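Just one chain follows, in the form predicted in complex with its partner chain, and it is written as structure tokens.
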Amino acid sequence: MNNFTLGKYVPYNSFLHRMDPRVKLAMTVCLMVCVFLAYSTWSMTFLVGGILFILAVILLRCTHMGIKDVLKSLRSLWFMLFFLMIIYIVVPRQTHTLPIAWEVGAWVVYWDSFADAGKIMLRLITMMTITMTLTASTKPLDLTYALEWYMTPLKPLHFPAAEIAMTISIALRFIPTLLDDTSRVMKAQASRGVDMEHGKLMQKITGITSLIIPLFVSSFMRSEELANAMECRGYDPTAKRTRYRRLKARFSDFVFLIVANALLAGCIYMCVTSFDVFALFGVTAL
């Protein structure tokens, strides 16, 4: 559990995190849509995605998250990425743009599967590395409070944003709770013969029965206990509320902003307008 780095806040205090969540989170949907975007070739389409990579890596070692964390959560996708390549090379191309890789009587390879491939990994690196930034730098609630804010507009149709924003803010705050929870029963239970590793199937099961059912026993105790302490403390989702936490945004989160949407505004009009930088230079590009 405590290897899981993908989710992980990294408490630090760089620029990115003091940024507010709001404009993190729109920037990350910019960068996300520039990975995304279609662009007019080959070379075009890994400059871009280079320069997007790279930018991504400086932010994330901004955030400073370990070398040794970000490796351990690309661990889990080397593997696919291996199979994706494989498929690609396999299955036969329709169009192809670049000349034959290799020919092996009817199968025939083209420059392009690898270039496919190529493209899949950058893209899914680049997103990864993007996710992990806003995750290392932002704190879950920061998080919940910044979509908190982006539902308002939905307030009026009824959207209990609210109401969602509290959900999340006090499962978060238990979290730490139901793992020394589970802990615990884990503890009591081996303490009592339960053996995870060896002995037959049938005993295994009861062995996570014998997990799972207290921990339920004890979240919905706990939540019953917790619903009428907030009832008791004059709690109303329906009724209106004053908030003590304020997201402040701050002049440098705007032009950060701001930056981030020219990016944005960049891409579509590259992917839009097939721009093609290396024909600017006279190079043939692929």
Partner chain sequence: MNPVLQIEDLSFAYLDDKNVLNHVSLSIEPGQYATLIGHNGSGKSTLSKLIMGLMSGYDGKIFLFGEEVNRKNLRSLTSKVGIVFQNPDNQFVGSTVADDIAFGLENSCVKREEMEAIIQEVACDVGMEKFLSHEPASLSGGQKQRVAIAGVLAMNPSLVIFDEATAMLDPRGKKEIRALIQKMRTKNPDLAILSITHDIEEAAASDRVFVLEKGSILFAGSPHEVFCHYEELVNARLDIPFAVKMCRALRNQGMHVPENITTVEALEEFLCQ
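Just the form predicted in complex with its partner chain so far, so send over the form predicted alone.
Below: the lone chain, stripped of partners and molecules.
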């Protein structure tokens, strides 16, 4: 559980840490859209996906975190990715553009199945890298301000922008805390002889039950302590909110925002027009 770093803020004096959180949130959305766009060929899909992945890793390195932290956070999802790859291979495809990988009787497996699985894996890792860059370089309170600022136009419609922004911020903040509590309860139960990895199915179910119940109790206790602390500090969700420190974007923030939007516009253009960079050099794309 200690390997899960999503949601943790890493204090460091980098240009990403100094950037306006509203700009970082907008850049994150732009990059996410670029990741999930569908391109004309497999070659373009993996070319654009690889470029976005490299860009995401470079931005993550600026926060003093690396791709190893992303892979450790995805450790619990590797089985799901392997299972997804098996599903893509076993289930026959309706359309295919790549040749046959192998054929056993009536069962035909195309290379498109492996390409689909690789695309999903690349998208997931890139998405986690971008999200981790945002949370590692942005304080939870600044992220709350950014979310509330974007929801400001909805306030005349009596939309609870401040409450929703605070809820999202608290949820992001308490992801590492809950994981630490889970690790602590697992070690405590293991010291009492509870084996969650070995034994029969009923023994594993009993071990998981002994983990979930203390975790729920600890979560409710933390939520009650947080509610009491917010009430003691005079937090009133219906009152007019004021700011001790107001967000102010700099010229460099606008430059990064323009670059992110230009990247998004380029990806949308390649997606809509079925642009193929390999065709410009006379290379047959897959």
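Residue numbers count along the first chain shown, from 1. We call the rigid core the largest set of C-alpha positions that still match within 1.5 Å between the two forms. Everything numeric in this text was worked out from a predicted model, so none of it was measured.
In the core-superposed comparison between these two forms, the C-alpha atom of Gly50 has shifted by less than 2 angstroms.
With the core held fixed, the Cα of Tyr235 is displaced between these two forms by 2 Å or more.
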